[in-house]
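Heads up, the chain below is alone and in the form predicted on its own; it's given as structure tokens.
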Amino acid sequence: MAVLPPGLTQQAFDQAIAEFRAAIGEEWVFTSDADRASYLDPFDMGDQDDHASAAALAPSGVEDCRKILEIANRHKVPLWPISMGKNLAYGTAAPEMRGSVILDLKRMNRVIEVNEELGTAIVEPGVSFFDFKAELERRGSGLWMSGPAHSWGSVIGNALEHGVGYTPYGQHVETICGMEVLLADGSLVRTGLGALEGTKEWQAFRWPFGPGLDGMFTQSNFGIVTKMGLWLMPEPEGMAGVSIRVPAREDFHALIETLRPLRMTDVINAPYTIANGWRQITGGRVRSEVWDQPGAISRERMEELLAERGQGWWSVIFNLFDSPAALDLRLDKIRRAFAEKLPGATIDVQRWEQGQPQESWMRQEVSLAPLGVVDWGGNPGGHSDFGPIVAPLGDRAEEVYSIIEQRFLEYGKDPWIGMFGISSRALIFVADMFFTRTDAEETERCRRLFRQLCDDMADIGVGLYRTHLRFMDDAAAMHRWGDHALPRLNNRIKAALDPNGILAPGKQGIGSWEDGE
């Protein structure tokens, strides 16, 4: 069934499509039902058609993008730029506004530069983590990239969406240093020191003369990032993989208070993950094999399953990076801290040194393994994440965790909750909602649960780090301070840079959210 951009007649849209074909080549303009269906979100928590596209365009480079922008501005065709569209659980390639035209940048897939001396790289949007890993290996590079849980997507796209990994460089947005950005009017801008002709320092320093603008183009619709500079980690001398089992639900406060000082003093020098009991019982099974009653899996049944596996109520996993001798010192401090505050915890360690083969526990190998859990609740399965940002203080983390767990149970969903200690001063909660995509009642219940949690978190001053496109307006509305001053400022910037509103309308609630509606 044909889908049109809002406000356009079929005749007007046909004219725009004809001009797109003339501009970039007929073979790179996709209008068939099958082509458009390939950009739908397979994990949408509702009707996929709510976010259907009208067409898709695949430019080969900046000049193709400029031609597309000129036509889109003239015909008022909304564009939805994607790097590769693998932002699973958050919308993948689908647009927030139904009827938008996908601007698919996957053909722009060059690794432009890898600088071994400075530990930097420049890449285009279509470079996946698989591609990047292969290129570093082809070059015999001494640099490591930081990869996310699944590696299907774009290096640029993941960093722009504040994605995370497992090395000291795991806060990927913090590794960005210099962008080339195409604005809605076709202007091409290089941020930071890239604004100097002939510069050798573009990827060397984030804070040049004047405002630092890289962050402005993350999680926004202010421009199209066509190139990005990244910092990479030199291969470490050694690693230690640490796995900690903490026995009781009541240990959570002490666990947070133990981890925070270790992370703040850089004893733990990479992100850590925490998984609750429900999150640990899924490996190798589906839900129907362990629970056949209505509602969420009970705490009692979950604890039985944990006991069968010899697991604690909480699981903590992280890697340490240092020389072998320094790793000994780090591990000694960690063991002493847990012995003092959580003597019932069990700590297991695996070691690696340069020259040895890499193993799966190191989380350096690119992988799609985490996608295996999607059908946990039913087939065809789907999931989305509720991801609040929380200070790693025992009382605060306990407050947020208790609200989320209780709401999940109230709505009959398993509280599949984890946390990511991404920095020394922040925890990102990841509360996954699994659902059967064909079950209308269940998906509607999940939508209500998500919006209930948005209200709950806003009431205590907690916001989200990212969200599925279906809930972008809800997440923007949580920023209530100053009569929603921040969302209003975002709208003002959007109006100045993109007066026709053609770039990713509705992304992050920018341009579509107004007065809390």
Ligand SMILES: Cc1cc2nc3c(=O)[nH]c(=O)nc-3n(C[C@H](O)[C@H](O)[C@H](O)COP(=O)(O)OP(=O)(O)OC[C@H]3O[C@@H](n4cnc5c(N)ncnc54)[C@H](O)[C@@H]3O)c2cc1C
Second form
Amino acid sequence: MAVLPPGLTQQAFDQAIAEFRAAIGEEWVFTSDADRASYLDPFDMGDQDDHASAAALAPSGVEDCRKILEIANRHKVPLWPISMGKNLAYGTAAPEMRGSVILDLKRMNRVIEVNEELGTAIVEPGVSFFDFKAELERRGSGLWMSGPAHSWGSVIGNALEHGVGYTPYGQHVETICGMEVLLADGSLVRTGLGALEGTKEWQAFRWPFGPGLDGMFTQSNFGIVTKMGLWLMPEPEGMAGVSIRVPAREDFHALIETLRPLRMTDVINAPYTIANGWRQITGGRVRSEVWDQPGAISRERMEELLAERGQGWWSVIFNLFDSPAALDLRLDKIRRAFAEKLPGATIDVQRWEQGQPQESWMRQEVSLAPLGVVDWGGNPGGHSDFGPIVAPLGDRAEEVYSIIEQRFLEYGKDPWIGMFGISSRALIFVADMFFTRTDAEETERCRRLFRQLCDDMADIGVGLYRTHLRFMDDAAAMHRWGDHALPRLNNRIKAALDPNGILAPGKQGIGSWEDGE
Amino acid sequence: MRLKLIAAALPLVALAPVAVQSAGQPSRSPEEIYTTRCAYCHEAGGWGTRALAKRVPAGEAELRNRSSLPPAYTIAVVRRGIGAMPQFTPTELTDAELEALANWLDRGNR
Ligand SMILES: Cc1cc2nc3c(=O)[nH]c(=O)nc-3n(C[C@H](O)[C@H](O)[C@H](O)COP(=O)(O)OP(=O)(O)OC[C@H]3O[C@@H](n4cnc5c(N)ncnc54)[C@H](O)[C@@H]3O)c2cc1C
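Hand over the structure of the form predicted together with the ligand; the form predicted on its own is what we had up.
Now the full complex is given, and it begins with the chain already shown.
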């Protein structure tokens, strides 16, 4: 079945496709069913066809992109830019609006620069974490990459989506320093100090004379990012891998209060992950092996499974990066803080020093292993998550956690919840939903749960870090302050920069949140 | 171990800026593609191998060790996905590369 951009006739679309072919070459315009299927979301929370694309285009560079934009503007063809298009859990390569044409930037895949002295790099969209790691190794670089749990995605796509890694540079959006952006009208802009001809400071400082615009192009549909500058961490002299078991449900408040000052003062100098009980019982098996009753795995059963494995109700893991002597000092502070506030916690530590072989706890190897978890609930498995941003204050975290845990149980979903201390002053909750993708009842229930939680969170002033395509309008509409002043401003910027609305319609609800799904 | 394999398999290009991976003609051998793109899930213990062990005869779960694997099937699986295996787009793996890979898997990796 042919999929068309909304509002276009088959004839008009065929004409646009013919022009795209002439502009970028026959072989880089994909229209076959098999090719379009490769851009569907394998983990979708419902029918993948809801987000089917009409075609995909693969430009070789900025000039190709410009030609595509000119044609798309004339024919009103919506384009959905992706870098690697492995935004698994949030839509993968699929567009928000059915019938959009994928703008697949994978062929633009150069590592343009790695500056060893300044600890910076410039990359193009198609550079995956696999590619980037290999390139740093090929160069014998003394700089380390910070990657997400699975390495299939791209350095640019992940940073643009405010992605998370597990090093001191783990809040990837904050490592961005300067971008090159193509606007819908074909004009090319360099942000920050890249606006100066002959600059040597593009990647040195984020703030130009005037407003800093990098953030405007993240999680947005205001432009196509064609290059990104970023900061890289020099290889540390040593690392410590810390894992902490915290015995009881009631310890949560104290745990948050113990971790906050340690993270805020940079004693813990990389994101930490807290996992609740349900999140810890997954490894090495599937759900049907431990639970055969309807509804969520009960708290009692979960606690039984935790006890079998000798795990605590909460687990915390993080890595520390410093010289061996300085690591001793950091660990001493952490041990003292826990001894004072949470004496029941057990702390285990592993160590690494420069020159020793790397180990898996360091999370420096590229990997796809984490993806296996999607089959936990059933096959074909699917997976997404609800991700509120929460201040790491005991009361606030408890308030949000309790609401989410209770709603998951109410909707018959296991409350599989992690919390990521990604920055000095914020926790990202990641409440995962696993489902059988082809089970219409279950996916519908997950969507209802998600929207219920959007309402619950908006009522207490909590917003989301990122969402699957299906919930972009819902998440945008949560920003209610001042009669939705911020989403309204986004709409106005969008209308000014992209009057035909051809770039990523529906992205982050910009331009569409008032209409809903 | 795995890291070394990948580093060794990558083409060494001396000039900067470097095209990390060419998406044009099949410049990468099937083995190289298998090692760098499929093996993470399809080697022993990988997610794909674990999932397949549940439904294929003993000894056939690892794709590399299959007694037979019709190329047309592999091609369809890689582009359309199967179960929750994510698909590969034609920019990650061209049609020519995919065909060579599918034939290589069917021929017992020769
Ligand atoms: C099991 C599992 C674990 C995960 N762990 C993590 C994790 O630890 N950390 C984490 O951050 N994520 C994680 N993810 C989520 C996600 O898969 C990754 O963030 C992934 O890196 C995103 O895909 P990508 O980099 O290919 O981005 P893409 O799919 O290329 O891009 C994502 C979106 O950004 C926009 N975009 C991309 N490129 C451009 C551009 N050049 N111009 C304009 N807009 C653009 C588009 O809207 C696009 O859809 C996980 C997912 C799963 C399933």
